[in-house]
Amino acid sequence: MSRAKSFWAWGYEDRFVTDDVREKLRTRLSAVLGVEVAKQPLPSFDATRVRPPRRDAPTEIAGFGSTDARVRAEHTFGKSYADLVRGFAGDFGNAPDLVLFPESEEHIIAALAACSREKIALIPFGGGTSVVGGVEGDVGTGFTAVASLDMRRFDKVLDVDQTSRAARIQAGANGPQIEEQLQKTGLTLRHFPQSYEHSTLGGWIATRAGGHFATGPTHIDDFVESIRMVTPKGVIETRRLPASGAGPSPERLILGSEGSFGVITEAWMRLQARPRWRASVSVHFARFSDGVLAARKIAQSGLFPANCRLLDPGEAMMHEVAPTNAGASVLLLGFESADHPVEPWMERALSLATDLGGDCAEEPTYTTSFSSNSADRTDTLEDNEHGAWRKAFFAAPYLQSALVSMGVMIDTFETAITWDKFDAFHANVSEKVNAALKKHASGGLLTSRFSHVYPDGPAPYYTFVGSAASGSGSGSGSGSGAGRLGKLEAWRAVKEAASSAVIEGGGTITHHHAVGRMHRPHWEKERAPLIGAAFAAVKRELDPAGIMNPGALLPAPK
């Protein structure tokens, strides 16, 4: 029996949390906003309106379709903060008319087929997981209808080449089903985003989805070896080859297409072995510049640790990983390995971190596994900061989802910077958003980490927090409309001056969230004007009547 999803929130609906921890919430952000947060009913889909269809599905997809009001209401967004809002809300005027379930490519062939001849724009859906727009429905007047594309029954794990390490993958397995089908290789695709346990293979493709390891293989890039995809025009698929000097390569051309130009329907990824060696230390120091520049030590010097992710001293304090090292920033250092042990490069690590400053009030901790067969885990963590790191890491969609749920604003936007340019973004950014907090959320909290780093420079993600409802012009009121649009608006300024000051710092608009239609705007003035330009004769050619998800990477056709 399948468990169900929430058909608003993030996740399982058995997973949302209790009672006791939003009261627990309540009370800490309370304290930590200095305004009085108060949990709200949670809604009930019985409550819930969802416009009828505007049409009949054509006959030759109708039988793998569905028009029920619960699917096309869990198909109506994903998960952003704006999404959770109206979802919450019960504002589901973006349903799509109809949800397909294809089975097979046939199926996509005749979808294609029939949303191009009756103007149905057609949008991929993955594992509705997006936090930028990017399978909202939301594609202009110039369509009769719009259908979600649900890959969920392309699921298995076709072939695996092991003398290669490689695997051919349909699109629609998402994280848990790739690794327990890999299982009994020993190999792992090793990918682990924060949305692994519902995400899928074809969403992190379409998006170039970052992994959960800090350096070395961790965006989807580094794991393609070779895609499949389904157009309106036709098939493309692409070699199996180790690499390539043969012109663009034309795996980057659906890397990030955010299905704009087809529906991917399996890649041969690249695998690993499955790491039998690990090592977690956490470095505390006192200045957050110190920490900066360790672990930019680090990601130059060749070592590779799979976890170097830098946390200032909000976001410890809000993850609970140095509870008792109060306004310290926190280097979270880790190693693996399927070959050796990591023990001098776990001590050449630290001693880059503790030559400049860094505290390291307990030993490495080392761990040794030869069982090739268990189940992998998703990091390199023990039971200390790194294990309360990893927990908040995998909790946060539903914390997320749990705060809305009491009024809270709770966002993330994450990019890239090169090192020599970070301190100046970085305060910049944080100057902006608190301004922005201050004005239309009474204030609030603003904390960042590394998620990523590179030997030219970091990927710093940042959390705001505030309480939308003391806003300006928010309104109040549990899910009432004038609580939403004030909520959304307190929301939408806030989102605006930290895309504006990433910009604006020469910073990119998304390291691994894609652009969807939120972000478009900004990536529009990132890019080249030829680039785009590009990118539309690519569609142009690819999806002659624009149908594949208009307005998320590129403007639907007017």
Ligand SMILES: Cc1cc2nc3c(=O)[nH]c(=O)nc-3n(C[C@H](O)[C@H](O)[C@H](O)COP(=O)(O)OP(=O)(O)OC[C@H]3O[C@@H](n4cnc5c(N)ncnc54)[C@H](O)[C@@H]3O)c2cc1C
Contents of the next structure:
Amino acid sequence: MSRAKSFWAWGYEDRFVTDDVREKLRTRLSAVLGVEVAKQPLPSFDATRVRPPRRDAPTEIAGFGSTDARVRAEHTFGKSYADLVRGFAGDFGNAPDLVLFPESEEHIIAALAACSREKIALIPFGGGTSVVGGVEGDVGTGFTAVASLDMRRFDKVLDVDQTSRAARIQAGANGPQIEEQLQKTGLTLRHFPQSYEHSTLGGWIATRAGGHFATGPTHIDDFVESIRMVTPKGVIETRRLPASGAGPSPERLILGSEGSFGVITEAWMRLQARPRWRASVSVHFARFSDGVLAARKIAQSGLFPANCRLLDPGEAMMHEVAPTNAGASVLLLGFESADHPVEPWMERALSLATDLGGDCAEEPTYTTSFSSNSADRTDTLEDNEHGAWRKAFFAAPYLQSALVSMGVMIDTFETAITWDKFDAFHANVSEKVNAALKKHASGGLLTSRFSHVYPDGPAPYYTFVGSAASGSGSGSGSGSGAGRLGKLEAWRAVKEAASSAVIEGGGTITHHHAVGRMHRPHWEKERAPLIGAAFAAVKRELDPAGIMNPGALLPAPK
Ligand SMILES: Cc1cc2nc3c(=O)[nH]c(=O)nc-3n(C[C@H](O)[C@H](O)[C@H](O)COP(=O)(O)OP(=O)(O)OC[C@H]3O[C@@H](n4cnc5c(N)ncnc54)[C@H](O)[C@@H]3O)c2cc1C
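Could you give the coordinates for the form predicted together with this ligand, as opposed to the form predicted alone above?
Following is the full complex, with the preceding chain placed first.
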């Protein structure tokens, strides 16, 4: 029997935090926010409201579909803050009418044909970890029903080419399933987004996911060799090539298509040897701006560290890094190699950081036995500040759900910006978001880190935490589902302040979380109108009935 996932929270039901942990979080957050945070009773599925299906499934696809209320509830949302709040409140009014579990491409072809004919909106569903409304059945009024197409049965590594170091992998395989199946080959995909445990290859490609390595190959784009996608007009399969200069890249058209053009069924992915040499260290900076300069120098040095994450003091505090040096910004540096020891790289990066005033809190940790041959990334942690950070990184999604269960507003936003603009950009984003938190969430806290760094700029990643129970329009914070849902007004105001500041300052609305329904209005301001028109023309060609994930990426038909 498969392990049950929570119907509202992140991850497996049996891994939701214990009551002890909830109590510790409650005490800590009450102190951080300066308001009393209250634990609320955990919801039961029996108290939820799931809209009944609006129609029967077309007969030729009903055999691999389900209209069960719990199954439909589990496909209603992704895992954004707004999704968790609505799930916690038991509001599944927007549930899909049908969930399909295809076992073959023939099933997918039949589903696309039936949905095109019957005007049923069809939403590809990988792990359902979207944080941008990518899998939500909010498709406008032009459809007779909404079907979610869950790819979980496409979970195999089909072929491995040891010579070229690549594998043909089905799109519904999640992170641990991929690494487990690759284990015997000695190779790894080495793509570890924070959602790795539950997100899938198809979802990563469809959203252009970013892994947790700060430089070097880390975006899923870097690993894609070729893609196979079923569209309502037919199958597209690109050619396996190490590189090609033949016209615009077809893979690039499919990468980031967010289910709008078709269903990705498999891809040939570039693999790597498993790292054997590893080094890590943390460097403390009294001034954040010195840490920024150090990160830039290292990003421009050609050293390409696996980790080069600058945490501001609030972020270090939240992740329990550098607890004895409160107020410091912390630069986490790491190197990995499958081929050679990494001491010289670490020494050079450290000298760049210490020349700029960085204080090496402890000696670097060097390991030679490291092998990521376990599918569980959390079991290979160094016993230092790096290890503390990585442990907190993978545990964070469970803690976020626990905080939502206490009425805390906690969300993230992420972007990328060139180095020349960073200082002004960061100051303006911080000012606007802090003002919105003050107005709508009794003050709250904004923290930031660099998730990735490039020679021409960083990818800043922000977390905001506030008291959702107070502030204008935030509802009562406890008791009825309607009261809990009222909190979303306060969150929307903060999120809007963040998104507007990002776009006004010249950043991108998303560095790796994707566009979805949530970011579409701001993405439309970021991209040239003609590009939007060109994407819409591609969609009309591949999906003439307009059934593929309407409203995510491109507007739903009126
Ligand atoms: C706690 C948490 C941490 C996260 N950390 C990261 C991170 O580190 N890096 C990062 O990049 N993102 C992160 N995300 C966001 C999310 O995990 C990614 O967007 C991920 O790529 C989604 O994969 P999925 O399989 O869950 O896709 P889903 O959420 O199921 O779908 C996402 C989008 O892709 C489409 N899609 C899914 N499968 C297919 C397919 N086979 N064919 C066509 N379209 C498809 C869907 O229709 C939808 O538009 C995080 C999310 C959470 C909740």
